[in-house]
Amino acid sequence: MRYQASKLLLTTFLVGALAACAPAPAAPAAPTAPPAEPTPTAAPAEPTPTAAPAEPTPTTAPAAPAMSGKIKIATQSPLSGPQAALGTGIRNGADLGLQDMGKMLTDMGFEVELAPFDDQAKPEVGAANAKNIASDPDILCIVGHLNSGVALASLPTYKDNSLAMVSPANTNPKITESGYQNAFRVVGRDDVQGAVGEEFARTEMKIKSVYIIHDKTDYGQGVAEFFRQQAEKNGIQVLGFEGTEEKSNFESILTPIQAANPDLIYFGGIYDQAGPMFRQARDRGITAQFLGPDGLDSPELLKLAGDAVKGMYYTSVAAPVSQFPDAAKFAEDYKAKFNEDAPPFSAQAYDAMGICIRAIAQAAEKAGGKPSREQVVQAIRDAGEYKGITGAYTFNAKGDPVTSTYFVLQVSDKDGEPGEVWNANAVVKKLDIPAP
């Protein structure tokens, strides 16, 4: 029994011990484990980080401020003294073209901005302002001026500093044939415009005699010079060709006209001399017709002079704003802004305005920024044709229109407010002429 006993704990001892090494086997499981975990290469699948190249918002944004800065867009006109009719219908006519066309420059990031001076139609005046204009850095373009001796007096500084100067009135040939390759303007010229009114006179008025009358300006003087010579050229008889500065008494004027018994008098210059003269005539029984260029396109030639000038002929190179049918809603909106009928040429310089506005746009455009005043200039040349409210303007090499209108008008006969009696003159003879 002994001997089984011990058999028997030796058996239990070895069962045991195998039992207690079977265990051993399963645990090479547990580190399999481990490889199952791949979490971490998922985090590469998160393609979130990834979006953040596509923000290019930053890189967009530095455009904004190029395009941003002050610009300004100076008008020259008389604002004062007795031209300031016509002076200051330039000036409202361009704010209005701001006002409707300046979104274009707002738009783009720039803020914009009238710069209006007072030329008072003195040269000395307007030489002085040019500077001043010169001097600001954010002014790009010029609309102006009403007269071509004043505009004449100040081209030579806004050449030397390449500003723009789109005119809306200046009709002397020395504007665009001076070599001045930064004016332009949207009018006709006086070597043409004379040759209208002496074709007229002689044709329609049946003029065989003549006594011309100018104020001595570029503008005036050079008007009558070639009325002067185209009716020397076709036989009408020139008796007297005079200058004078005179603006109340005429006295010494017209008694050698009134010994001379012209056909017809001529006056190359503006309505504030006119008027008195016309007037001053009729009372000393000068029954000679009156003639003259669009100096006198204003009414306050018919507040000047009365029913002296009712009937008169006159030619012009503007015309009243009732003669374009695209400006009917810049009439309406003039009237409202500045309560009184638009006056020749202020329509003429929303266009001038408008030409501005477009040439700096583009000029912007190009250089992605506020451009400089010779790329202004450039960018006017090469726009090509501009459509405006007074008519399709397409510059020549000197800055010339390649083809203007030009109006034989005769002054209404009617009663009333004289602004509404002038937008009244009927237009009696209309003509396109390529410009020389």
The other form holds:
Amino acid sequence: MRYQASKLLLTTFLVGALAACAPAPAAPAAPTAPPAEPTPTAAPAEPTPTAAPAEPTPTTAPAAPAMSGKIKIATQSPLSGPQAALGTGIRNGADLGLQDMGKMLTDMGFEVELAPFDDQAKPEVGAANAKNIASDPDILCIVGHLNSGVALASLPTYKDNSLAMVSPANTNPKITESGYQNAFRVVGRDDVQGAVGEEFARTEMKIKSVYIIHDKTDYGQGVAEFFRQQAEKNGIQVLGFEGTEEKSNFESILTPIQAANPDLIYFGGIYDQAGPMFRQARDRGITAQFLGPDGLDSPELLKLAGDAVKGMYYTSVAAPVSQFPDAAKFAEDYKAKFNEDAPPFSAQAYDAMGICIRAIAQAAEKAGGKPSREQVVQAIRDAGEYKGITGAYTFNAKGDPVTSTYFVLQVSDKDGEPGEVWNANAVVKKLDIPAP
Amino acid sequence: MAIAADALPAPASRRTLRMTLAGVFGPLGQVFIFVVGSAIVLSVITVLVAFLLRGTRTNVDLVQATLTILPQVIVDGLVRGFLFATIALGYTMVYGVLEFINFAHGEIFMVGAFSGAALGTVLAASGMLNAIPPLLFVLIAVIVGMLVSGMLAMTIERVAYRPLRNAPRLVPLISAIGVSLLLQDGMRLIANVTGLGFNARFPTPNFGPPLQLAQIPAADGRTIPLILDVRALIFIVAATLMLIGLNYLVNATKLGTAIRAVAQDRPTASLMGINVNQIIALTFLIGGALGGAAGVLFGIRVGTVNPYIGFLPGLKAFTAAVLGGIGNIPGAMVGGIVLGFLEAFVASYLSLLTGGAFSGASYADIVAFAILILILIFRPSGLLGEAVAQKV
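Can you give me the structure for the form predicted together with its partner chain, which would complement the form predicted on its own we have just seen?
All chains and molecules follow, beginning with the one already shown.
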């Protein structure tokens, strides 16, 4: 008896819910569509007309579910482990973005929430998280990852579930070259970054020979490979190309380097490996200059390597926050909220969050209710230029920004706290290069 | 050796003295033979391969290139080998007495390294780091590391192993792996909370420039210095002292006799009035202290520590212990050094000899585990296997 009663109740409820949902988009959305002009940049003004018809009649069944419900935006980045310094920056930047721009969605009647996930910089952890993210129907967009290898492991799951990923940091070309319609990024690509580094090494640092080390990840090996291709093409002598997962004891790798006596050691990878390696190289009396990609962009490098990296150059797709005039308020807010200077990629995460929010708002507008994941992906594709705090982004058909900025930076040779010294790093060169 | 004679109940006749000397320094000879032997064998093989391959690479004189870095590779291999050896000593101690592999030993090593790093950070913050002589700092840091790791090992034994002592052998093995994970992530938490950071810097006083042992002429007319880092030298000396000390302890003291008795037959030893629990706890204390000392010396040498540094060296030290004959003290030393040599040769030469087709540094890790498998198949008792009967 009780079983039957509950079944009956459940069926009635389901039917009611369906009935409530079905007419909802039709009725209130029609009048609101015209005022929601297709101009993509001006968003905050629009939510009011949609909120208005929904609010006064909260008791009537058809209108209530139209613009309500929970929307979550996930972040995935390493929050623990050796690369946590950059990963927490991404989460915090996205958090700040949601706080500043989430109003666009809350005004419409949605509840918004950040869902941070820790991928530990490990592909298998990222892929497992991706499954959890996919199974939460409230998550409509993802800001992340830090590591390209982790993103590439998670992307198939996102793709199967039509989840949009806007990456603030992934630079491996495969992210957008593999045909994932749902992958976007706000930064440049390693095939360009490797070439920028090589050109800088050849023309400004006057390098004749190089020894290349990488960390065997999609990111590190990728960028090192592009550096090598360009170097070989342009006549720099490549004395060695080695991959290693070693984190602390680099003796056996440094011995052949010392014998080869290169002008430059190029390291494709992240600061947690580069720091100890550079310091041990200097301890051994290796005088070669160092160069590396944006994975080295963290005060942690200075903490781990000490004087060995003072004055060294590195390339990046993300300059210090101080380089972006529009990001001044972000930098202040970040420091006030998280009690540290905004690390690299945090401002990009803020913009990635902005892109997600705008797309969800537009998709909701169009759907007249909580949008589907497909609609969000489509909205990012269709939205046109997004003016963020780190630049204006328009995505091409692959998901790359049409033009990206690449930087060459130099580590400051000041003394002091690593965090402060790192903020004083100077931009030596700035290049705007269209996506290949 | 007067102490040794005092410690032994037997009258200090010339015979006992001779036996003591043989027990303490005899194994050193064995280690020395294996060190020299493996260095020579590996060098000859490498040069031979370079000689055979010389025609395939036109742009480089392979034999010359191989010979140029050979002395440095041997030095690197020795340093690497001593690292594995010092960790392997702890494994072997525990295995010898309990016949159970303490997989948390790598983490005991890591905790030792972290306690040294914490000490260095405190000293650096107070500005005392550069005021005290470097060697004194090493001594203090090693003592701190030994105390922390020794106590930790004893606690682990009391909490996670002793209650399982009569359980099937697989059970304490699993609890050891659990302890190992607990220590890794526990240390990760502590490091983050205390502000040491995941990648903690190990501040050390300035040891000065590395020693230049020789100048080796290279193909292009340059000379390449043969370098031995002062910190690596300290490491080698300290590891040798640890081996001598351990040999002395096990072979020439009352405690050592008791440890050997417990290792051979636990019930009978307890009937002879030996407090078995106490002896096992002391074994863990000694093994842990050795691991802690190795951790501190490793930290001083490489300059950074993180909660996962114990994992891979731990596995390799286990390989080293098996290679030398697990449960056998000189065997651990020999196994560690042979493994260190092999890895250094592979890491430095593979890429050169194959013209970059194989990246040496990435294949070095595989060598350790390939050896483990080969040894287990062909000589399960290890290189010094015949000595296994007299455990520890």
